[in-house]
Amino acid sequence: MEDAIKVGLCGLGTVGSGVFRLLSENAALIRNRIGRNIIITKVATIDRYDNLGLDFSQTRVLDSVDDILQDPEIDIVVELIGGKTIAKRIVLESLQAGKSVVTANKALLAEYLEEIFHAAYKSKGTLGFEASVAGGIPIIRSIKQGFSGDRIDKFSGIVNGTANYILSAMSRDGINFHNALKDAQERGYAEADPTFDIEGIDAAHKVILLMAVSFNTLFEYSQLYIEGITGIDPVDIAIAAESGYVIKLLGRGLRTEKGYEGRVCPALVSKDNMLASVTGAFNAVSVWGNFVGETLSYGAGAGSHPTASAVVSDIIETARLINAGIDNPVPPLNIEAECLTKKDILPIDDTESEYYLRIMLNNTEKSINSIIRILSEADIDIRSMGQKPVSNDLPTQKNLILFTEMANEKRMQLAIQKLNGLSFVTKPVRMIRVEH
């Protein structure tokens, strides 16, 4: 016991109990890999724990985190409580005390990015947050270590399994959003309150962290453009499929000459794109390095076991550093403190994209000419155009389907406002960005 790496675990919910179980079941294997035992000596939880089937013979179970934070013998503090109040205190006080911290708390890290990472840079301990992005995919470690010699210019990924499951079900079964959401909830992929997943908030937290690690820069979460999937209709999925695309909720970060772009929104992805084949509740992230080119990391993005595995990987990496007597060998954001800066994310109005537009209208030659004129005046070039019937019940109405060339977002939004004001446009224009 004297020779063990001592861990204080805050939170014994789904992921916390998974971490406890993994460290217990694989204890011998882990000892062989690092040369020392890793033992959870203290657990702080307010949840019932006597029905989890865990062996607490070497562990004190507490109802407060204070004993863990004040214990000088604790080497690694693992924060799995969630939220942004007690969790923030756990992370900051532990780092300030020189302890290493492991957390899966993406919301906390994303919304207090500057404060927490400045504390991590000043601490003798390390900050492990692999489990905060894409569950069991080691994407944070891949970027920090595997791409350490490359300049990362872009990443694009599916980082929310719930949204991806819903869109996959809509595509596979031809059902609407609400039925797909109900199916996801029944299968345990979506929470009773799915707001964070379907509105893109969960993905946005992950995108900010990916931007910080990829571009070695601090960013403001509030500047990220966020759009969810609640407005996606089966007709758009069907038209996308006919045109060689699938619709995905994508998180994207891009380094440009004008600055940094960052957004979470639905996008049409070509079926030739590697991300198009990622279905169900799985996650995948493509990263472009200036020498390595494009890479793809794929795997389970959530759940007790994948997330617990990512947490334990951080615990083991930290234990190896403790063994070697090394403090923070890889800076938290993969750049030295004196080089760390904070940058703005470009407003969505300043970005460019290709666009898919679906315009429901009372079809006449005059109406189509008016639409083309509005887009032309906004300097938006049309790549392709076609028509689809709305339904047998509405024989005079058509869906006008347009794909544009690259265009400025602000001009597109102003053009859509004008299109929505036309008397023959019967429903608000549906616009979805096209990802390359």
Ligand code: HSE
Given for the second form:
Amino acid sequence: MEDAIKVGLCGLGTVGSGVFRLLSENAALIRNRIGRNIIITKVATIDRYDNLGLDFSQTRVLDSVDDILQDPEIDIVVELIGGKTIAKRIVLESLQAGKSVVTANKALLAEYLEEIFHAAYKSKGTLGFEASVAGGIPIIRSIKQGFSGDRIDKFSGIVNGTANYILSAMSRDGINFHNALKDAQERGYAEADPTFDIEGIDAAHKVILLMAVSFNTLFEYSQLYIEGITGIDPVDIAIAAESGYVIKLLGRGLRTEKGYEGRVCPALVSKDNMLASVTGAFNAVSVWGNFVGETLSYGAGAGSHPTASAVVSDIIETARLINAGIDNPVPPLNIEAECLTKKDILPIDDTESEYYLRIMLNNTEKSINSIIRILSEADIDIRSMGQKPVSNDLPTQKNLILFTEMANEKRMQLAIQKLNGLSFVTKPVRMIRVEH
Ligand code: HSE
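Form predicted on its own done; form predicted together with this ligand now:
Now the complete complex, all chains and molecules, led by this one.
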């Protein structure tokens, strides 16, 4: 048997320790699959590691990444420390040195997409980032290799488990956002700073990566439209349910004749849509290819073991290339370097959607007529309209519920501004897009 593949592991936190455990527990199986051992020869960590129950007999534990970066014996550098400073150095220096890199760092990849992928294209090493999107679901590999003959026209998915857990809990138990967030934090789902989960930032990082591999194009993260779930009211969840919908935080990318759309926002999803039944901390991504049609991948989007599974799948893919003595035949963004371009994401104002509107108002026929006129002047067609009482304490007020046909976002925003200016509209209009 040939020499072992040598791995330098940067970070021994939740995911890093999961990778160590997986490579150790499944060592014999992996050796049979690739014909070589994979050994983590060096680990860099600043955290306590003697309480993890791991066997470090073949591993040197270091408190700095330098020894890993400078070690010519290491074949694959695994970056699992997160953040954008040391992690960026690890990824770029390793690629520049011709080493292969595996990372789960979606924030780093999304925010420095162009710089990192240009380095990956130039490197003799590979860049594996399966674990950066939807944890254990092999969605990057599915798109890059499973659908490699298809033109990807659209993807839409639930890519943040914490947000999905919160919305599912609000929906199931009728609790408000803050109590659901507390519950998610107690279960350890939320990121260290839950802002990333609840404001859609974590999902946005993943959407940029999905757009890049789906559309084989570089994009600017700052151009992505991002709206989180902090404004979701249990009232909207209840009304959506009565109307046959659930509210999900969806990340989506779309190829249109005008260009590429990309957004993260809460959306009403029909109960018939498979994404509607994805509850709790699970993730799922639908991808539409022009030949394969619609596909759906489902699984755990986070957690030590599922994410470790994705990291190790990249390590094994790289080990097989090293075995075969070839460079990666799959380019980092599934397109040859000379064809790789950067494109703008269409501004949200230029996109179209169906909309749900909840307008709290003093209930008079005249007021409803004014609302219909404003929407009609904005060229927005109403598909259905209904009324709901607000509460027993406010007997004169009603929630007017409207579902629209497809309409332009900018016209919708201008109409909402006008509606908010009406004297009988008693609270800002609540608008949620409807997944079409
Ligand atoms: N906090 C993230 C989530 C972890 O809830 O999905 C995985 O990126």
